[in-house]
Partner chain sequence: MKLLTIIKKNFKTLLRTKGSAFVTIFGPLLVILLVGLAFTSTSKSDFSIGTFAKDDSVLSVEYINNLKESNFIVTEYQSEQDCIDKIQEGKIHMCIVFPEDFEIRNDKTNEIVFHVDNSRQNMVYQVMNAIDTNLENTSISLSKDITQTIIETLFFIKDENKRDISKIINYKKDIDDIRAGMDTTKGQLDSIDLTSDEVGTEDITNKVDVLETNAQRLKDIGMGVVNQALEFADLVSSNTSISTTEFENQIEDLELSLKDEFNQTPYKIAQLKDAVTRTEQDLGKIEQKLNLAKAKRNDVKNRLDSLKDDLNSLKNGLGILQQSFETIDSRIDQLTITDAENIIKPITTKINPVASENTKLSVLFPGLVMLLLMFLAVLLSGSFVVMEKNSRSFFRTFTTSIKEYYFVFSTYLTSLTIIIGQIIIILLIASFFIKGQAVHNLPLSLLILFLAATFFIMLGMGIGYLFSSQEAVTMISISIGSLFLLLSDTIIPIDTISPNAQAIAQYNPYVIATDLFRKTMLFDISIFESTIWLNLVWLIVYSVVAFGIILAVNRISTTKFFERKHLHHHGPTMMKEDKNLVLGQIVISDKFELLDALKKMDNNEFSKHCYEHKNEFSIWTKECLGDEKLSRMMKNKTRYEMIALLEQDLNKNKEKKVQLGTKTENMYEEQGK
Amino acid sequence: MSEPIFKVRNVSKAFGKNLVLNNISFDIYKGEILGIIGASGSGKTTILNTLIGFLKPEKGEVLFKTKLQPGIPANYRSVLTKQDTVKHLYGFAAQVPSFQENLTVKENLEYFGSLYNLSKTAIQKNSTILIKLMNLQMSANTVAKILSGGMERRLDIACSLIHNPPVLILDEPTADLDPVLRDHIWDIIDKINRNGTTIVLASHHLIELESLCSRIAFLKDGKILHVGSPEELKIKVANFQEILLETYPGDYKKIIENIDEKYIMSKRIIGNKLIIRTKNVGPVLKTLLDKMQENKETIVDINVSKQSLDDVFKTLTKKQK
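Can I see the structure of just this one chain, in the form predicted together with its partner chain?
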């Protein structure tokens, strides 16, 4: 692995008495998509803001890699010391899309390009590329405030990329979007990443992150619990499967009463569904089917799911609990 472009070292950040980040350390590498996952209030947004120097940590530091001189080892500087340089390094799309509502898509890109001190030519060139990349050609001259949620999100990302930054930071990029739009956004993020942009994102859509992120950092109570690729995390943390069962008439108490407890990690009845977590799907499933037959239960729905990042996350958070 190459040298990281950002180094987060022992960073602690508090708001008043509330310690949001507690001595966290991790690296960001060029070209990767780093997903940061954590419950609300766990400090995801704070990490992102601290990463680029919006927030000054009480302890620790965030370092960014300055331009490399040939033959000279990589040099790192604090993001707080060179804000102008750092701001050119990244593009940031926050949870709530941020742009000028009363300007058109094109005007927005031109406006923010201008604020980055880009030349007119560069602004035109980048705008055209981004409008195409974000599939906003039809809405280029539409005033931003009447854009749909998905378009807003795409415009926001486009605005973040207008100065062609090497790093794109996305905070909940698919929040409040429907599955189709979410997929579209993930596609775009993937495309951007393929173009060589490093992406750091915070999201709750664990399933989608699983397929997209190179590495994932689990954040809890201001601490990084684990950082690694999705596969590494699944192997390391989650090792169970979930059986979802819906029967008629649904007397789940009788169905599960004789199942050997040693196989069951948890069992829940939510609505008219029975959810069982187990490390041994085979014996549990066999027992369940036997019991159903015995109790004359009719299967309405049955599903066995493999562990996902969501499971990993829950396992991690419940462990803490």
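Residue numbers count along the first chain shown, from 1. Predicted, not measured: the structure shown is a model, and the values here were computed from it. Here the rigid core means the biggest group of C-alpha atoms that line up within 1.5 Å when the two forms are laid on top of each other. First, how it differs from the form predicted on its own.
- After superposition on the rigid core, the Cα of residue 55 moves by less than 2 Å between the two forms.
- Relative to the superposed rigid core, residue 14 undergoes a CA displacement smaller than 2 Å between the two forms.
- Once both forms are fitted on their core, a CA shift of 2 Å or more is seen for residue 283 between the two forms.
Now that you have shown the form predicted together with its partner chain, what about the form predicted on its own?
Next comes a single chain, given without company.
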């Protein structure tokens, strides 16, 4: 893996006596989608605000990769001491929209472009690209305050990208959106990433992020429990696999009566399906197939799955108690 573009090192942040971040460390790599996952109040927003230098930690530091001059090797500098440089490296869309309600979609993009001292040509070019990317062509001249919730979110992300930053930071980008609109936003985020932008996002939608994120950082009570790809997390944390079986005529009591219990964590019959959790799927599956043949059962459906990210998060949380 290449050198990280951001390094978070032993960061702690408190508000009064409330310790929100407790000695957290992780890296961000170019081109990835890093999901920071945790319940409300776990410290996700505080991590993002500390990452961009908006908040100063009581302990530790956040460093970003930079080249001071052409030909000089990359170095790392604090986001706190180099704000003029680092603010051009990221775009940030917070939970609360930052666009101007009384400006149109196009005027908002022009306004945010002017804040970064972009030329009129660059603003025009970037605005055209972003309006198309966010599917806002029909609303380009619509005043922002009358946009729908999904359009508001798309406009806010567009404003954060107007200066073409290499890193996009999103805080709960699909909060309060219905499932259809959430899927639309996730598709846009995936498209932005495939265009080369590194993305860091905070969310609590575990299932939806499983196929989106390159890596996931689980956060609980201000601590990073684990960081890794979804598959790495499942392999490292998983302590069972689940067999879902549907047969006809479905006499599951006969099918499971002689399975060695040492391999079985749980077995349930729900409707017309048998669900077995096991730490050793091979012997259990072989016995099931033998018993089905013996009892003249016809397989309708069979599936073996690992733990979901939700299960992984629950397992990690229990280990911390």
